[in-house]
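Coming up is one lone chain in structure tokens, specifically the form predicted alone.
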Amino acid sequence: MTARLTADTAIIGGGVIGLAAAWRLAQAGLRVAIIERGEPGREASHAAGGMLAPLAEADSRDAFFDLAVAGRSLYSRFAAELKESTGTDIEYRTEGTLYLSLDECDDEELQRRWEWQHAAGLNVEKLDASFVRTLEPQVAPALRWALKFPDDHQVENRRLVAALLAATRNAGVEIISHTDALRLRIENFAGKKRIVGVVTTQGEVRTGVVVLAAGSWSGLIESDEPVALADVEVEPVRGQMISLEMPMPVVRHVIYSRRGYVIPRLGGTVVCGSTSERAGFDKRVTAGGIAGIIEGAAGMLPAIRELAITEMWAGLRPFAGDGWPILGYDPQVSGLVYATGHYRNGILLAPITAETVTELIVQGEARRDISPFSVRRFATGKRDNGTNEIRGNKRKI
């Protein structure tokens, strides 16, 4: 096949993970190409809510929680750098997140969260109902109390995509849109496997490094030789969302509960979400999904019922078996780097994933311990029989 181009690094996937990694790698002086099956940033990144909320969503402290908090800490500088580079404001907002208790079950959930986070010295505040209403007068009459997470922020994810797209282009990244990555070209040299290129529907991209950042589509690309991702299915999980007009200031904070969340936008809307559905690659919006979202949002903010609908949509989140991202080198194939499976946290983890991928490729190792996110954790050790048998010289990864 005729080579389309040669790059130092080829990134498969043009969502926020792939775009952010491409930007950082290009800043480090590498020739970078992005291979994107559609338009860059139009899949999970476009469909997200933009919350940067590791404390609101964490049940305990573990390696993933620490990664998420570290990722959140990069956002202020990340947003400022994007604005300086592109002129685009990604609407990084710091009002914080309010997690509401509306019944006894909520009380138990919030109390557990308060106890472990307070004991860990994290920035969490316990607020009574009357004080919460001074912050957000529109909260439901059933409000009992709330937790406030002052450091759990938000960005406007679609503006983030636009900024990253402009930044990558300004940095000289080659973006190959509407092009499927068909197969990883892997060859054996002196008994070792290494990446030599990517076969696409538009020709071959010759490269010694591939970053697999294709989200829910990561496992659909073939490979000349077995790779570690074959041991795990990166599965799409559909998330439906709805946007509503906000002619009056209904909320300033992100409002969160076990029923869902409401995210205020500067442009005069609120975004409400979300479902988590195993529906394959079906991105259709359903009446039941939207009805459930509205019911949950109205339980927190009754005024939601009076707002006009501006948009409804669904996206596919990449879920990798345990909900943690897959990050780092393939243990068998030199030059193959994973940056996928970010599930509900692609926006939050984009800056730190990009930083980590750049360190791996440029310096040979990451400053942060990323071993908990290695694809090795899915290894079955049974590649020679059963459902993991390798037939022929290529397979889906």
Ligand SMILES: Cc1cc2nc3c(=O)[nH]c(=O)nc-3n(C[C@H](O)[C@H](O)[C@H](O)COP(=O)(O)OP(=O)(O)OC[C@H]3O[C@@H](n4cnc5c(N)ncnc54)[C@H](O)[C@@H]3O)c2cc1C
Given for the second form:
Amino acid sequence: MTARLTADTAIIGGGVIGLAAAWRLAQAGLRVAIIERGEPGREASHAAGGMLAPLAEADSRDAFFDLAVAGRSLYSRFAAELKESTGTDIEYRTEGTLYLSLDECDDEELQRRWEWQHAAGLNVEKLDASFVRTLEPQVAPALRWALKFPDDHQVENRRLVAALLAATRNAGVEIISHTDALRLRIENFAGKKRIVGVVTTQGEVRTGVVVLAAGSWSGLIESDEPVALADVEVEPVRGQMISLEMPMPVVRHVIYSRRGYVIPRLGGTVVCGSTSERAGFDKRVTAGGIAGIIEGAAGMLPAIRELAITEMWAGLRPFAGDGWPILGYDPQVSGLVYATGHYRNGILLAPITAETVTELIVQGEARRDISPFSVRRFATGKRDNGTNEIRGNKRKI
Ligand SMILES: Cc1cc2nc3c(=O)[nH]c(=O)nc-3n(C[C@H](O)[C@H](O)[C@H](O)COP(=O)(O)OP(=O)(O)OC[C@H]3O[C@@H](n4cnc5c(N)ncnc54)[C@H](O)[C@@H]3O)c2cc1C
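Can I get the form predicted together with the ligand as well, since the one above is the form predicted alone?
Entire complex below, previous chain first.
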């Protein structure tokens, strides 16, 4: 197959992860190409809520929590840099997140969260119902108390994607859209395997480095030789969303509870979510899904029921086995970098993923310890005893 172009790094997938990584790599002086099957940024990154909320759902401290908190701390600079580079305001908002308790089960959950986070010195506040009403007068009469996470912020993820797209273009990234990455080209040199390119529907992109950032589709790309991602199934988890017109300010904070969440947007809408469903690659919204979201949202903010619907959609969260992202080099194939499996937190983790991928490729190692996110954690030994399904000299990963 004739080569379409040559790049220092080819990124498969033009979602928020691929775009952010491409921007940083191009800023570091590399020639970068993004191979995108459709239009960049139209999948999970378009469907998301844009919450940057590592504390709101965390029940303990672990490597993922630390990564998420570190990622959150990069956002205000990231947003400012994007504004400067492209003129686009990604609506980084700092009002914070309120997590409501509306019944006894909520009490238990919030109390647990409060106790460990407060003891760990994290920025979390316990608020009584009357104080919450001064912040958010529309909350339901059933409100008992709430936690406030002042540092759990939000962005408008569709603006984020648009800004990243403009920033990557300004930085000279080649975006090859409407082009499927079909197969990783891997060659054996003196017993060592290394990436030499990507076969696409438009020809081959020659490169020594590939960043696999294809979201829920990351496991569907073929490769000449077995790669470690074969040990994990990257599964799509559907999330449905609905946005409503908000002519008067129904809410200012992100409002969260076990029932779902409500996110106010500056443009006069609220976004309510979501579902978590195993529905394959089906992105349709369902009557039951939307009804459940509205029920949950109205349980927190009854005024929601009166608002007109502006849009309904669904997207596919990339879930990799344990819900943690897969970051870092393939242990056996030189030049193959994974940046996938960001599941419910890809918007939050985009800046830190981009920074990490850039350090790996430009400096040869990441500043932070990313070993907990290595694909090695899924190793089953299957690849060593030859039981993997291999089709000819290709295999599905
Ligand atoms: C309803 C919902 C709400 C969410 N809310 C939040 C939130 O509030 N905060 C948060 O941090 N995260 C949230 N997320 C998660 C977040 O959206 C994802 O983790 C993130 O968008 C993943 O980004 P990505 O670039 O890996 O994947 P995607 O955005 O899905 O991008 C992958 C890209 O790869 C392309 N691709 C796939 N296969 C190929 C191929 N073979 N060749 C070329 N291109 C290919 C696709 O077309 C796609 O554009 C939410 C997700 C959903 C669905």
